[in-house]
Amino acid sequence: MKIVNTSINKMDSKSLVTGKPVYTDDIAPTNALIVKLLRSPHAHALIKSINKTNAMKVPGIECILTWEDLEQNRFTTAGQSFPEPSPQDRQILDRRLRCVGDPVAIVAGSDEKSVLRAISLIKVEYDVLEPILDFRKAKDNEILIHPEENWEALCQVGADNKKNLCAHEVFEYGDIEGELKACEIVIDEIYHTKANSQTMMEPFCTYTHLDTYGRLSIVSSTQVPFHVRRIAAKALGLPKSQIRVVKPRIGGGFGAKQSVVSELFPAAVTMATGKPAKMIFTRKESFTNGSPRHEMEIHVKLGANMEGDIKAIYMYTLSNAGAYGDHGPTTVGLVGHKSMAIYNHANAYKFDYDVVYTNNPWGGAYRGYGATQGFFALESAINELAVKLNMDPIELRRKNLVQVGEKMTAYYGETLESCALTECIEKAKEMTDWDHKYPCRDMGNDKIRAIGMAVAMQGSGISNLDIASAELKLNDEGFYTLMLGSADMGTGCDTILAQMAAECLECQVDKIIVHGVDTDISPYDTGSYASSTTYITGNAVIKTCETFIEKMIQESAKILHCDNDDLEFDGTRIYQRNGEKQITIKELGNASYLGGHNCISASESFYSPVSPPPFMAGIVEIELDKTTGQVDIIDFAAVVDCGTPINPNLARIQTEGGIAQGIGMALFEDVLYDKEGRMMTDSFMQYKIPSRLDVGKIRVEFESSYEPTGPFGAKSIGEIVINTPAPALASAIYNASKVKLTELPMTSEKILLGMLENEKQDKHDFTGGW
């Protein structure tokens, strides 16, 4: 390979670092109406009346829309393939308000000051209802979050709005109760993970206008342009043919923009006024009414014999969907199916869950998509099992990890074709000098250094469902245009897909022009989520290139008056094997644009019956202050098996970013509400994410396997990288303090209180550990 597996720069890097106008707000027209929302102050209420008379008198106000002005179609904002598993439980504006911040009215005007003035003059009379704010009390509660009769679940996901259930399922293999009863040791713990905000630097942002033909054009910072078109069509009551969605560069998504968040409000204004409109969420709105990670409580029972052979794994998950069911039925599935499968030798598995509605803000997709919560719970239980067995946690994992060629019962029965996890663990162990540092060292100054580890797996796209396409054409002068429907959200997928095409076409990357997503002209792609782009879209690019080369040879054969079978392609020309005739790609490109010849293009689609998992081992070394509970990260060693890294530098950056996010989830990020359901952590002053100074030294290495179904042997890397920090840190904290924390974030206050409690019980002992 000459181009693949090399670290070229991102194709858009110069534009991004020099501040070129590439993002949605940069390119929105200056005359666009400013759109903002009057939002609900109540967690649960019915609108009795809205008086907008005085607000409409504010100079510059163009329109104020309420629930009575808009289509009453119910839909989901979750950007997933149709039929969406998420219940159809929303309206653009609804009379029933289900969380603080739910939209009450859409206000549009010529400038922000006028719009804010108008919002302050709207008079709303509410019938305030009792909310459900504790997700443990939601199921079968007499208070219903969605009592409406036109609530609908398109898929059989166990949803029942009369029980506040967004989803419910039971998966069982083997005799779980019998196996647990027979085990010599059982770990039985409940873990709690909070909601987390994705905190992408570019907030939710959309502008809309009517094009020359009167069609609605939506320009938006989104990961799922084609899903936006479908969802907007249903919500607005328009044919899909009347909607065009364009995706400019995206300033981060991390799953937040896999939902339709800001798109529908300016779209409704444009349809009502005929004028361009734009909506940019404030940072506060992005916190309070974005689509954060689901809060979950996970009950784990882990059974083994005294030799460390895991015999049974049971996981029950209670997931808090919040007010709406976006991604509720699907995130929860990864909690068990991704985490349990890595320990593939058990005799019995059981995974069941309830996803419940509450009057909290709704959850959504976030990097890791449920697997992150599941791995925190199960890997923490594995580390606790190692303690109980007095066994090195690396040795415990060696005995139980899935191996190549095994059928993974808990992972939808897929067979593992590639895995270098054992090598990943060995390399991480070597990088950190595990044998000398495990479990902890007293530094003699009220500081203890300790080490902890975890492993994880993820997937590569959604098997048998999601699809990607690519289109390639030859231009005159012999350069290529690669059309993609996947959404580069800053990860560099446009670059790596161009690298794959360049490898196939045996040319330099700069000969390939990549065109991002415009639903009018791009080939269909379900979007950038589920760690799919490298694997799914990458395979579509390779298929397209193969067909494209065949077409170039066919056209060359006509020009050269010879048989297709006599011709070869070498990247710069198509030539006859006997050396008599040839045509350069430049000559072929020019000829194809003249009468008597054919313009050359090709398009292919790809979907996969499997979702091959990438793997990762993470080992963290911390220094813990015994007087304050403060944790400083000294070193985080990450070793990733993503098959063939298409662009090692971009893969490394993905890994470093994901680890930083995982550290934030583990130690800092804490969504808090008051007793009325109002979010108190709605700014970067209250919601702390780690800075560069907080994450310590992060070291990334790759231990590549070769995935036979992947493009050039590649698997995904986007999500796997966030899954190990939380359980590894929990283990290191225990090794340093003997404080077992089962709730995130693991703050210094919790650690210190735990140490004080240990002292009180006279159980404090720094001589042992994991």
Given for the second form:
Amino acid sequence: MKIVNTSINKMDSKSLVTGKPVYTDDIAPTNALIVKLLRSPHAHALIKSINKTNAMKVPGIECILTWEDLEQNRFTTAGQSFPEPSPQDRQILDRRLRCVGDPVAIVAGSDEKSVLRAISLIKVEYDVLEPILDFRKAKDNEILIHPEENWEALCQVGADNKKNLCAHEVFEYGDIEGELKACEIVIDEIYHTKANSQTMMEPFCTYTHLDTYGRLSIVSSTQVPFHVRRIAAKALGLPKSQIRVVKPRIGGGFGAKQSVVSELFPAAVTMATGKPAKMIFTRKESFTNGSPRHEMEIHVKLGANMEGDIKAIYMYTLSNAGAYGDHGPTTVGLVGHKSMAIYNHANAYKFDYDVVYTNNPWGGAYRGYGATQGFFALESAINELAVKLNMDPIELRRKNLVQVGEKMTAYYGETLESCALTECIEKAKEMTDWDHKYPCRDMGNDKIRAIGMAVAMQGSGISNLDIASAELKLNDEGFYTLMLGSADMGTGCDTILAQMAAECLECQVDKIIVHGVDTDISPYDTGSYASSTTYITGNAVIKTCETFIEKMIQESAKILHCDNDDLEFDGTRIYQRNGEKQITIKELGNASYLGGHNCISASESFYSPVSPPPFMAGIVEIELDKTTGQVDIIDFAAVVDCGTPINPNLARIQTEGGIAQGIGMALFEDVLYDKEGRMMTDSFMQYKIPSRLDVGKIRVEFESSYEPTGPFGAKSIGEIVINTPAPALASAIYNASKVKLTELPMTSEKILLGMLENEKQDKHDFTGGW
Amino acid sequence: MEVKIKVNHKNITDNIPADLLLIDFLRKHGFYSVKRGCDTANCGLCTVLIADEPVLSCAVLTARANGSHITTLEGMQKEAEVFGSFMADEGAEQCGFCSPGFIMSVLAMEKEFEKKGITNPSEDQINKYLSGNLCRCTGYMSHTRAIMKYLKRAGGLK
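Okay, that is the form predicted on its own; can I get the form predicted together with the partner chain now?
And the full complex, kicking off with our chain again.
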């Protein structure tokens, strides 16, 4: 491999580092109407009346839309393949408001000030209803979040709006009760992970206009352009053919932009007025109504014998969908199916779940997509088991890890074809000098250094469902155009997919032009989510290249008057294997643009019956201050098996970034609501994400395996990297303080209170802790 | 009110509302490298220079910048390209949305270190200087690698 597995620079890097106007708000027309929302101050209410007379008098106001003005179709804003597993439970504007910040009216005007003034003049009479703000009380509650008759679940996910259920399922293998009873040791814990905000640096933004043909054009910062087209068509009551979606550069997504968030409001304005419109979410709106990670409570029962052989794993998950069910039925599946599968030798597994509606803001996709919550719970339980068995947690894992060739019972019965997890653990162990540092060292001066670890897996795309395609064209002078439908959100997928094409076409990457997504012209791709792009779209690129080379050979054979079979392609020319005839790609490109010959292009699509998991081991060393509970990260060593890293630099950044996000989630990122359901942590003042002073030293290595079904042996990397920090940190904190934390974030306050509680206990109970 | 502001060596005279923030003034005049990432002076994305000092343009009233010289990344294309190439070599620009503000701060840091005679800054000194520039993609390690290599380049800190 010459191009693949090398760290070339991202193709768009020069534009990005020189601050070129490439993002949605930079390229929006300057005459676009400014669109903003009047948002609900109540967590649960019915709109009795809306009076917009005074607001319409504000100079510059172009239109004010309320629920009566718009389509009443129900749809989901979750960007998933149709039929979406997420319930069809919303309208662009609804009479019933289900969380603070739900849209009440769309206001558009010539400038922001007028719009804000108009919003303040809209008079709304609300019938304020009692909300459900505790997700533990939602199921079968007499208050219904979605009582409406046209609520609909398109897939069998166990949803029932009359029970506030967004999804419910039971998966069972073996005799879980019997196995747990027979176990010599059972860990039985309840873990609580809270909502997390993705906080990509570019907030949600969209502009819309009517094109020359009178069609609605939506330019948006989205990971799922084709899903946006479909969802917008249903929401606005338009034929899909009347909508075009264009994705410029995206300032990060992390799953937040796998939902339709800002698109429909300016689109409704453009349809109502015929004028260009744009909506840029404020950071506050991005926090309060931007589909964060689902809050979950996970009950784990983990059974083993005294030798540390895991015999049974049971996980029950209660997931908080919030006001709408976006991604609710699907995130929860990864909680159990990804985490349990890594311990593949148990005799019994059970995983069941309820996903409930509440009057909290709705959840959505966030990197890791449920697996992150699941791994916090199960890996914490595994670390607790190691403590109880007085066994090194690495040794405990070594005994129980899934091996290549095994059928993974808890992972849809898929067979594991590639895995270097054991090597990952060994390398991380070596990098951190684990044997000398486990479990902790007292540094004196009230500081303790401790070490903790966790492992994780994820998938590569959604098996048997999502699809990607690519299209290649030969241009005159012999350069290529690669058309893709996957949305580069900054990770560099345009570059790595071009690297794969260059590898197949045996040329330099700069011979290949890549085009961002435009649903009018790009080949179909379900979008960039579920860790799918490298694997699914990558395979589509390879298939396309194979067909494309065949077509170039066929055309060359006609020009050279010889058989296809005699010809070979070497990157710069097509030549006769045992003869003298040849044609360069440049000549072929030029010839193909003349009558008598054919323009050469090829397009193939790919889907996968399997979703091969990447693996990762993470070891963290912390320093804990005994007097304050403050945790400082000294070192985070991560070793990843993503098959073949297509671009090691970009894979490394993905890993470092995911770990930093995981550290934030583990230690301080905290979504808090007041008792009326209003978010209190709605800015970077209150919701602290890691700065460069908070992440310590993150070190990344790769232990490559070769995935036979992957493009050049590659698996995914995007999501897995966020899964180990929380459980590894929980373990390190326990090793330093003997405080067992089961709720995120693990703030210094919780640690200190835990240490004080331990001291109190020790005074009364000489048998020690657990 | 009327303001006269020099941006990247070009004079701009404009009639502005008194409460106009500098970030909105600059974007209105086409300096799109200035990004809005928050509204609370927390993320560093809107960093520009006023008289060579880095400031958050979301926390400055345009009126207060009257008569001063502002530099945005559009006015530092060469410097941005040089440091940017070190970032690109690490893959550190990622989504790129925080890059302009970050690069403005790095270039200001370099000048300040030079002024103070700090020829061999530690990672800790660098991290402290740049702690107000948030990034959600990279995890910051690649930034540090790029900065270290950049400062040690030929013609770097003396």
